[in-house]
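Take a look at this single chain, the form predicted on its own, given in structure tokens.
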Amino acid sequence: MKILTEHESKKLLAKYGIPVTREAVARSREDALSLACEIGFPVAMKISSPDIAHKNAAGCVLLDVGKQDVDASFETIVANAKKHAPDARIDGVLVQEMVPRGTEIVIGIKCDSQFGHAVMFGLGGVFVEVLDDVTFRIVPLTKLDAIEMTEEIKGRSILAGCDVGAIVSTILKVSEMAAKEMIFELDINPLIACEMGVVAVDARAIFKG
């Protein structure tokens, strides 16, 4: 299996027209400060490594980082990553724009040995593990399939005020991706949905072979 970093995974999403955060990987503290100044403060900073899946739990995610804290944040994230996974490949630190608050949802791809690829949709963020409020459809999906997925989760009322059209569009783009790419697994979590549009804040893709 080939595991992509968050940044690499988002490049794949962007290829299919899924909105992603403005970001870049910094190889040094100096790079991080320069990139953060281009993106605009405050920024989010995360470890960029295919070998650390749960970045929050590893202490490798810092949010709302101001200009004066970039250097220290870079060092903290790298140190925590090395402590958490000494043998992990570390590409650098991802410097990312902070996205306005919205509804956190998850869209993903799962590969079943019997049924093939399926698209997953549900409430994202911490709700994924706490509530396990998700639904699945076998690829390829129709627009009706995608609409029904947004309507059948238990927490569908949370989507009130969100751009459901953008959510449906994203589900269909993920279905297209599943049909065209050799993806074993994909998690877009969270995908932030608001009144006008969606944006992928985090993502992780795993390829076959």
Second form
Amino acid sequence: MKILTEHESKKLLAKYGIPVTREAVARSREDALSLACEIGFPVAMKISSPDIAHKNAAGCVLLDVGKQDVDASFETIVANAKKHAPDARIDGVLVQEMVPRGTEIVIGIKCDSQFGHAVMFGLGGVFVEVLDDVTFRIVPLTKLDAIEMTEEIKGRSILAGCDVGAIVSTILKVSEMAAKEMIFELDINPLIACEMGVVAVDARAIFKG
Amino acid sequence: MLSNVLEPDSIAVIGASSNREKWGYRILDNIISGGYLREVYPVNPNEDEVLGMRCYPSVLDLPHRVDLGIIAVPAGSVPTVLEECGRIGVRGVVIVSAGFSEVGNSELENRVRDIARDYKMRMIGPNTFGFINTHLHLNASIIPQMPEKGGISFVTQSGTFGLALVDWAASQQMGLHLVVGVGNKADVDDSDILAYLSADRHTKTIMMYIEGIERGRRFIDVASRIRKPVLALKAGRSRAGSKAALSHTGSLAGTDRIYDGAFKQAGVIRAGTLEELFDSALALALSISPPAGSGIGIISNGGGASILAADLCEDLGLHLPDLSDDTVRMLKDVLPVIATPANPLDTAGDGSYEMFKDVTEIILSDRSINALLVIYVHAEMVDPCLPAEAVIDARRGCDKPVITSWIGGKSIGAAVKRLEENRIPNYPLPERAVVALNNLVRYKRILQKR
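Now that the form predicted on its own has been shown, please provide the structure of the form predicted together with its partner chain.
Every chain and every other molecule in the complex is listed next, the one we just looked at coming first.
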């Protein structure tokens, strides 16, 4: 089982044309500051480690970080990560653009023993498992399959103000990715959808072998 | 070719026995008493005669090559018997014998499958109750009863439950064409049978009881091309995904949800309960064409039942359209003053022939109504056959689906029989009628997608 970091996972998404946040991994405080200046303030800062799945719960995500707080944020995130998981491999701190508010969606992949790869779509965010409002289709999906998925979740009315076309196109790109890559499981959570377009804000890909 | 197995011109029952306790006896007895008119040969080295027929020691001794071998010998003897079938050119086999992968003996099952493939024989089973083809009067199974002839074909995964279902279907006077127990599916699986039924001229509606599908993507590809309704009940609805999953997707991906998605892609109507499976198969098999849209009309002689039905329609997303001005005008002419000409329509207790005939005709003529549910609540003063005859007459010449719910006990028996004879799907409760109606509409949507 090989688990990709958020940043590596998003590089994979970008390869399939899925919009992702502008971001880079900072190895040091100085690095973080110069990256943040390039990206533009405020930024989001998160730990970059394949071993920490629930970054938020570990205190390893800080949002709306301003210029004067970059140094301290870097230290806090690394310290919290070490406290949470002393043996975790740490690549550095991911510095990322802040994405405007929108609807939080989850799109995922699961490899099933009978049907092969399946794509999941539903309401995302930190409460994804509590909301439990998701639906599946087997790869490869048709455009009609993807449209139906957006129409059949219980919370479909929440999507009313979103760019449903961009959501549908993302579902299809994920289907294409599932067909081509040896993915075991994938979460894009959240994919933020607004009036115009979508952007993958967090992602986690797990490969077989 | 599966037709060699399911429509054989000649059969050898291998393991045929005079012992009434044995499957080899029951199958041969069922074949004979079912009225199969073509050649049957009992095969068993330990018997000279079975059920008054000459018994052959081995298939190698048969006077003619046969299409189908039905094998009911102990599991350990199956490979030898199968080899012999292959050598004389038997085209397909049904292996009734148990004791294979279902008890952990996959090695024996693989060996048997390989022999069948080497000789290019299609194989159903092992561990199946066999099959029934009513149009050939062929009961090549251990099911003690021959169902009524009809357009529904039923594919079920083996086991006692599958057997009981078939027995039940037969007792429901449900018209069946083919009943197949797929057993362990070592060679022929659900997708193979679906592909066969898709082209089979007798099969109008396909009903499946599924415990698991192995080659999932192929099932979707085959099922999504069928232009006949396919209904499935899938056992094991646990929603829980893997607790050890590394992602949210992994933990939310219960088997049931994957099947849900797969059935939608396959254009298979998933039934939630046995009742829904059977009720909907009946409605789909008897309807000349699916409704053109989701506009449902409801007529009843008692308010309560039609409101229950209307509530459930709303829950299921069925539409109860307002009636057109013309329809309302025509209804006003025939309804009692206290009744309101609306949908659902309540005749204010009038269950007479004239009333039911008039309102059924008028509402069926409304362009926004695509299918009609007529509910009759039995009141002691009325002969329940009269409103039934009214629906039968009013429906004549109209291709919109009409289904009924005659509510009552023994006293409505004759009326229900009349409805059945006239191929009107009737249900003892209005909720069951609505669920069946909903699946007619679902089928229409599936056709529209194709």
